[in-house]
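Taking the form predicted on its own, here's one chain by itself in structure tokens.
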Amino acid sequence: MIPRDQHVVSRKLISPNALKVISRLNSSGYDAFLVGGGVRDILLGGHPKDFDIATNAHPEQVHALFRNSRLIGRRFKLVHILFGREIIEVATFRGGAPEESKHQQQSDQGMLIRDNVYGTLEDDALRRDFTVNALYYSPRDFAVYDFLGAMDDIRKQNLRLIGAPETRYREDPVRMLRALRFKAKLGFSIEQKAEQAIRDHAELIENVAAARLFDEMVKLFVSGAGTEIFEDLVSFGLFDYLFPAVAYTLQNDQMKSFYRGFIIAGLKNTDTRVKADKPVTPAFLYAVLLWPEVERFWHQHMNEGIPEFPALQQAGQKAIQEQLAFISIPKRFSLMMKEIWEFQIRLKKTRGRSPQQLVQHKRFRAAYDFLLLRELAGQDLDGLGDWWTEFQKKHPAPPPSERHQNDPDNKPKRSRRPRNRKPRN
């Protein structure tokens, strides 16, 4: 137990409302902490923006405390209390060994399928992954706990994982992903064991529903070191898994070169607009991840004659269904990333009205900056680039309320006449 005069984390730096979930648990008798990410990045001079909080309350407990709460999770209960915009996630403190409870079940491959096995504070601090993250902060004593050196592997940059790397990764492959995440984003290096076991079954990835993948993918790139994180993906083996059709490309594609770079120049672009708090989407960053295989489609379509559009279109449908197998990508993504495909064929019309028409649909800003990083990248596309960068200075988009009534995209929405319903009986 670390005293209040000899660590960092305050009251101030915390959310009031994570705050106020711990006080309302305090006084209705049950213990609270802020734990993890929320203490760890406090620790480190930061300012984060997510709390989590771990109590010896079960989520049926919690949820009924909570008017605005709603039980989460079918491996490990949660509960999500939302104040707003703001979600504090509330979690009950594990405890047992996937061997000692029937209460827990694993799949053939060691992964954890169900988990609700509850325990004690100390309990719950073995359970988690990294020691980092099993930090707790109590607003009763003001005191911070640490079960595990967790204090001395921050002062280290030491990202040290907890038990035996093959079993946790086993656990939850995800892990893996975590410890390259929090590498990336901390500074830290990871314990020599915990990433050679990375390198050595970087393929229990395959075990991760691809659902779960999506929303991993994007934590790691938009993350503000999404570069990075990119190129230990490669190096450590796990990018063969998740983008196997992209990985073959850059390993063996005459282009490869161009593709490397063409995917670390969007990385770097999403990292640049991270770090000024501007907002990135998903679709802009698979549509960089899959473009390898997409073009390499297109231009295999035309070479066996189907026409330049067409070809396109096939060939995006082509990749992203290959992809699906791997990581799911939803379809309101999807779609959007078949728009910016599509529109570096339709930039290509700089005559008449057409560019005006082009600039004022929703989705050109994406494909100009899509088409900007192919010409970073090296790819010659005879000055396209620099064409649209004069073309909006002389021609300023409208706002919305002033777009082309033809624009589809862009047509008021017609009200519809209400209807005389029955009352129900």
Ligand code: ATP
Second form
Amino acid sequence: MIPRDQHVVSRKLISPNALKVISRLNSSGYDAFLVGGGVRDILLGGHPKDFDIATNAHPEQVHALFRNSRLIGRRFKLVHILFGREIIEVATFRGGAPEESKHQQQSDQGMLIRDNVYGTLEDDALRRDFTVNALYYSPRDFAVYDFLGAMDDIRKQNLRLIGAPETRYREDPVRMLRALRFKAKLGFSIEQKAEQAIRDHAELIENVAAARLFDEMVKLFVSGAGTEIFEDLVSFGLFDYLFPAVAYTLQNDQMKSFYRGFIIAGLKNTDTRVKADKPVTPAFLYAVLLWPEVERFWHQHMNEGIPEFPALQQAGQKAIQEQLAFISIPKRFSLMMKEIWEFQIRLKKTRGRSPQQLVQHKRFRAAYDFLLLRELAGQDLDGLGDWWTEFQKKHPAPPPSERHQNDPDNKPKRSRRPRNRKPRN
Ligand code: ATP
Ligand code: MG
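We have the form predicted on its own; now please give the form predicted in complex with adenosine-5'-triphosphate (ATP).
Following is the full complex, with the preceding chain placed first.
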């Protein structure tokens, strides 16, 4: 137990909503602590992006205390408490079961497919991934609780995995991705044996559900350190299992320097935007990451005699289809990716009225950025990027109210007054 005068965590730095949750749990007779990134980032002088709470109250008991809460997860039951846009995540202390039970199950690969065995605060610390994520703060006594020497790891900027690396990665292979994310984001180094175990067992990542991988990939690429993370994913051998087709192209001597440069330029662009608090969309990054595959199929189809535009459409569809076997991509993002790719042909039309219409399209900006990246990476497009840059200077986009009628982002809001409508068939 580290008393309040020996650490920098204070209530002023914690979300008032998280404090409210802890205080309500405490006054109902439960123990409750701030844990994870919320404590870690404050100790590092940063601003936590969310606040997680650990308690000895069971999920149903937490749910019963907060009207604005919902129970989530099967594999790992949690309670989300909603305060407007802020979500406070409350997890019950986990404990390791001595034998398999219906509350804890493992797959043949040793993966935890259910983990709802509850335990004490000390048990809970041992179930977490890295020591620096297993620090607890109590606003009741203002103390930080450290069972694993994590304060020392914070000082040494050391990511130490709790327990035997191989076992912990087998239980949940996403921990390998989390290791790379924290390494890049916090500037920490991963302890040697935990690092080696990623290289030795990268293939375990194949066991993770495609939908969960999508969420994790988004966290990696919008962390503001996407470039470093990409390099690490490649060098640790994880990229081969996440984007196998792209990884293959990146090994091709003729193509690797262009595509590597292109992907890195795209990631740098995103990192810069994240650091400047500008919005980023996973669709743009996925459009960048899959472009080597799109171009490969595109050229194939054109060689088969299919005209340029349908060849590109089919290539886009095929590249997405191929990738979906590994990481899912929600429909709204794949639609956006296809538009960005198809725009690479449409942007070649620089005559007539077409350019005026194109700049007003809701996907123009992303498609134009994509075009610039291709040129930046060394593709010779006959100065097309500059042409569009100049065109926009001469023809600034009209304010949104005067935008093109066909722009779906700009449809006038439907009036609330019910209209007479023909009944639908
Ligand atoms: P950030 O929120 O900045 O991404 P975080 O460490 O808070 O980082 P969360 O995903 O919010 O990460 O998880 C909260 C805490 O839950 C972690 O700090 C860790 O203690 C625990 N945790 C999360 N994912 C895992 C996992 N896969 N295995 C073990 N413990 C985990
Ligand atoms: Mg967190």
